[in-house]
Every structure is written in structure tokens, then in C-alpha cells.
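A lone chain, given as C-alpha cells: the form predicted on its own.
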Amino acid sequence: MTVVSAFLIPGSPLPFVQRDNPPWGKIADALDTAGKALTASQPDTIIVYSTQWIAVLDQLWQTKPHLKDIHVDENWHEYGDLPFDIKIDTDLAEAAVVATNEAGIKSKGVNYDKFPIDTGTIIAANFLNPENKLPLVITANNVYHDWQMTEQLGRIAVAEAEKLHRKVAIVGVGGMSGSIYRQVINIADDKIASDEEDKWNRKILSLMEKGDVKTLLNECPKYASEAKVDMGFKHFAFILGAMGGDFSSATVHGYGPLYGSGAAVLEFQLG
């Protein structure tokens, strides 16, 4: 089996930089649980699709072998810096560049110093690969790619991993409902900003727990629109493509608010 585990996680830095705040600490604990599950699945490489790495012209893949620096989040900079130390599976990343181009999706690798690694990728690396034992393949969210093309990217990445005899963990990084508080709140009292969005999040999570892929595919467009979902929920499209379009069930390790927006940590059961 090429895909040995798959996860959906939020890309917000709040659980990492302020985990002593009870609502955010619960998400941090869930991310720790996901990290342990990922390690237990014994992948060779982690493939990460983050909604926060924005691309416009091409599909971008990180090909610099080692990324190490300190990042300042553009929204939550007052909470502190985000260090990162990430190794890249360059063979798989470069193979994915070739394969996506051959599939008609214009792609290229990115390899230069001080490239601005996005917060979501850093959060995934710090929680799911904290000791930097595993290399990553990191690909961007092209804003012009629709659900189907994003799903195709996941399929291609896994197909190339199979050719290289890699066992991979799939990580889609992004939020659920997208409304955030525009005013200062008492962070200890944080909650989902909209009751309707909370209902939508819970409905989608329930469908994932049941492995009801057919209903999910029918509901996701409406969910994305009505709950203002992060980037149209394309991070789930990538995961779904990587899993071959199906999964048997999912475990919700955590669900809650991140300054009003919806965040969930899920582990998918395959096949």
C-alpha cells in the first residue's frame, strides 16, 4: 500500500503559539495525536498540500533539499515566531513536477534560499514531524485550479510515489468554516462565529466519520459556499484524490474554533 495514512489539519498557528488557551489547546492535543498516528503508520515521506501556499501561474513544488529558518505569520505575528526545519524528498518532488506537466498541469519546482514557506506547512511539519525524521513533499494551492484538478494532483503525487516505492502519509492543510471575529475577543471564550457554520462543519465531519463519500461530494460545493470554507475545501479534494477517491471512515481527533473559524483534525481510514 502506497498511502499508509491520511490527515486533514488546520493551518492556523494559534494551537502552536498559544496552546495554553483551552479552546486552542484542544486542537493542539488533537494535532499531537495525529502526529503519533502518522509516525505509527511508518511512511517514508509526508506529502503536504497547504491552502496557504498560494500559486497563480503554475503548480509549484518545493525542491530545495533543506529548508530552515524562522517565519512570522502575517495575521498572528503578535503571538510569536514560527521556527521550521524541513527536509524535502527531492526525487519524489521532481518526479511530481514532470508527471503533472505531462498531465497538462503546468508545473515547476521551487529551489532558492529564503523562499517564503507558508504558515500551514510549518504547522504541519512542527506537529506531525516534530523531530524532522521524515522528508516532505510540499505542493502549492493554485487559486485557479478547481476541485477536480486539485483531486488529480493528489492522484498524480501518489502514483509517482508508487513508482519510487515510497510509502506516504497524505496531509491536507486548511480550515473548515471561514468566518473569523473582526473584533478583539477573550480568547478563552472562543467559539465558532456562526451557529449555521458550526452546523455545517458538524454535518461534514459526520459524513466523513461514516465514510459517505458520495454524499460528501454532493454536499461539499454548498458547504464551501454557505460556510465560507477555506479555499473551497480544496485541501480535502487533494486528500481524496490521493486516497484514490474513497475511504472507509474517519476519526475526528479534534474540532473547535480558532478565532471564530472552524478547525478540525481528522485521520482517514483507508480502503
The other form holds:
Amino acid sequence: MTVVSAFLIPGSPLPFVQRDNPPWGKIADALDTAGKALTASQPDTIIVYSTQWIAVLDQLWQTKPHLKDIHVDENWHEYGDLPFDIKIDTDLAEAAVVATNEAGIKSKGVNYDKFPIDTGTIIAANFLNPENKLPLVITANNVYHDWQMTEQLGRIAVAEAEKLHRKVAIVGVGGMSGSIYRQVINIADDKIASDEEDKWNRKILSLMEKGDVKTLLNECPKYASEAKVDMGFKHFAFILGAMGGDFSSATVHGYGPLYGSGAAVLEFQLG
Amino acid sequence: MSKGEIIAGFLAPHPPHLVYGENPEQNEAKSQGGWEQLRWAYERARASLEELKPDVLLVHSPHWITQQGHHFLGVEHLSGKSVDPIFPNLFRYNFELKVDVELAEACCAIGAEMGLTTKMMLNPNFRVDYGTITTLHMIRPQWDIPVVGISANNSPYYLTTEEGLEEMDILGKATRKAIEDSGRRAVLLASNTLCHYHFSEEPVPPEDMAQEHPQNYEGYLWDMRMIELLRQGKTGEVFELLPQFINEAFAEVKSGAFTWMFSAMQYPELAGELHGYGTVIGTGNAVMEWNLIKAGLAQAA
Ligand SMILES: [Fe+2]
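Since the one above is the form predicted on its own, can you give the form predicted together with its partner chain too?
Below is the entire complex, every chain and molecule, led by the chain shown above.
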């Protein structure tokens, strides 16, 4: 089997930069658990789709072999730096560029010194691959791509991995409900900003736990709009596509607020 | 200390293509030119800025997006290489800038007094966004005037356009008060494109001007209508039409810089000087100036 594990995680830096804040620490602990599960699944490569890497023209794939730098989040700069040290599975990334182009999704590799690596990708790398043992494939969220196209991207990435005999872990990085606190809060009291959105998140998580893909696919468009979900929940579309459109159940390692928005750490059990 | 004042405002859009077309030594990517109409527009704006002799340039950029409040660069020296995430093939620019921290702090404090959430950006490793850098390079490539960099709070997208722009209006008022208290002679830069419909593919080479034209005719008509009103000094009418313009032309002024600047200048019914208009990958860009000294609304140095 090509896909050996799959995860959905939040891309906010808050659990990483301030895990001693109890609500955020719970998410950080869940991310650690997900990281252990990922390692135990023994992938050759981790494929990461992050909502925060925004593309507009093409589908972008990182093709620089080694990314090592410090990033400072645009909004959460006061919490300090986000160091990263990421190796790229360039063979798989290059293959994905060719394959997505062949599928009619215009794609490009990016290989530039100081190309901005998004916070979500860095959070995924730092929690799930802390010692930088495994190479990554990183791809962008093109804002003009819809759910179907994003599922297709996940499918294509896995098909290429299979051709190269790679075992892969899939990581979709993005938030759940999107209402946030716009003002400064007492971070120890952080909670989901909207009760309605909290209900929606819980409903979706419970459908995932049951592996009820059919109902999920029905509910996701409504969930995305009513709960202001990060980028239309396309990170889940990518994961779903990568899993071949199905999974048997999911484990919620953590769920909670990140400055009012919903964050969940999920591990999917494959079909 | 004499009272500070805003001496001019510029609509100063930030397509990185303009830097790429100019081939300054700071930019790694090299071109055979391109987008001359807009670059010549900036040449005129540069000459005018030279005469204005401001103490400080304030720039509001849509590519520093913040969710919790309006942020201000607050580190005296910032440097690094800025790579545009959308056009990394065109823009890899080594920058070094000096921040007017005192004025930034005043803007931040007065904004908070006026009810906004505001924050200083104090992390020395911060990467300044490419919108800020492109606008600053195009208006003043010497980089010898201190800067106040202001983020675009996402309120016009998170809330309604109108609610978001109300916040930008308050931000403008706070900026004006801070400038007055500071004794500085300040120039404001609204880093915004007008119609933002764009092509989804780049020509080869990107500077092939045979491929450059408005992506959307309706959007182009909107741009001409708004520019004509601005040239006539019909500021009130422009702001009445603004939400409709934003909606129908997908205009980048939604992000707030244009409203911030006009609010800070107290929405003068003053004819703007069009330095030039051009499209970049199909989007509409105008370089325009409101010179408050020439209009008798501010004093010459
Ligand atoms: Fe822009």
C-alpha cells in the first residue's frame, strides 16, 4: 500500500510557539501524538498540502532539495521565530509536476533561495518530522482550485509515489471553523468563538470518526460556508483524494480553539 | 517642534513586474524591460517626491495581512531578501530599510486610543512583504527616507467591505494625528491595484508586452470611470462608488490602503494628478498623486 498514514492538522503557529498555554498545549500534545503515529507508519516521504501556501497562477510544488531558515509569522511575530530544516523528495515532487500538468492542471516547481515557506508547512514539519528524518513533498493551495481539483491533486501525488515505490504519509494542514477573536484575549481563556461553529466542528469530527464519507461529502460544502472553514476545507479534499476517496474511521487526537478558530488533529484509518 | 503634516499622497501599486522590468541591481531576476508606461509613470512620481522632500514615507500594503489588528513595523533596521511567492521568477529583491519607529509607535498608540486593535512588529527577523518593498522601490529607489510600514488587517474580507473600510478610515485618522504630533512632513503611499482581474498564465517571456492588455473590459471601464472622477477631484463620489467598484472590478483597494490614505488626508476634493496607467498580467494600475503643497493644503519645506 502506498499511503501508510494520513493526518489533518492545524497550521496555526500557536501550539508550537506557546505550548505552555493550556488550550494550545492540548493541541501541541495531540500533534506530538500524531507525529509518533506518523513515524510508526514508516513512510519514505511525507506529502504536505498547506492552505497557507497560497498560489494564484499555477499549482506549485517545492523542488529545492533543502530548505533551512527562520520564518516569522505575519500575524504572530511577537511569539518568536519559526525555524525550519526541511528536505524535499525532489524526485517525487518533479514527477508530480509532470503528472499534474499532464492531467491538465498547470503546475510548476519552485526552487529559489529564500522562497517564503508558509507557517502551516513549517508547523507540520516541526511537529510531525521533528528530527528531519524524512523528506517532504510540499504543494500549494491554488485559490482558484475547487474541491474536485484538490482531490485530484491528492490522487495524482499518490499515483506518482506508487510509480516511484514510495510509501507516503499524507498531511493536510489547515483549520476547521474560521471565526476568530479580532481583539487581544486572555489566551488562557481561549475558546471556539462561535457556539454554532463549535457544533459544526464536532458534527464533522464525529462523521470522520465513523468514516461516514458519503455523509461527509454531502455536509462539507455547507460546513465550509456556515462555519467559515479555512479555505473551504480543501485540505481535507486533498487528504481524501490521496486516500483514494475513502477511509474506514478516524481518531481525533485533539480538538480545541486557536484564538477562537477551530483546530483538530486527526489521524485517518485507511480503508 | 512645529506641527507635522501630510504633504502628499500617492496611489502607488506594487506589481513586482515593474521592478523586474527596471532591472535594478537589488533584484536577482533580469528582464528585457517591459511595462514601460507604468515605469515612466513612476519616474514622474519619483521626480515629484524628490521635490516634496518628505521626512518619512508611510506605506499600507495588502500583502502584509494580519488578523488581530493593524500592525506597524517597529524595528529600526530591517533587511533581507524578499521573494514574491506568486512571481518568484520575477522578484527576488535584496532590501534594506530604515523604519521611523517613533512615528510608527505613535500611529499604533493613537490607533488604539481610537478603538482599533493595534500592534507593533518588534521581531528583527521579520520578512517585509513584497508589496511594501515594491512600492517603496518604485517611488524611491535610493531607500534614503525612513519608512512606516502598516499591515492590511483582513477586516474588509472577514467582516463586510463597508465595516472593514470603516476601520481603515479610523486608521487614517489615527495616522494623521500621529503625523501632526510628530512634527514630520509625511508622504502617504497607498499600495493598491485597481481592477484586479488577471490572466492565469504568464507569457514567455513574462515581459512580452504583445500579450499585455486589460484582462476584463468591464473592469477597465470601471478603472477609467474612477480615475476620471479622481482627476476631477470628485472624492466624495469616488467613495460612494467604492464598494460597487470593489465588487464589480474585484479591486484591490478593498484591502484598505486607498481608504486609509484618503481618510488621513481628510478626503480632499482635490484633482489627483495621473502619472500613468497600465496593466500588469491584465490588472489595472494607476500611479496618481495628490500634492497637498501645490493645493495649498500643506506648507512647502
Ligand atoms: Fe497585490
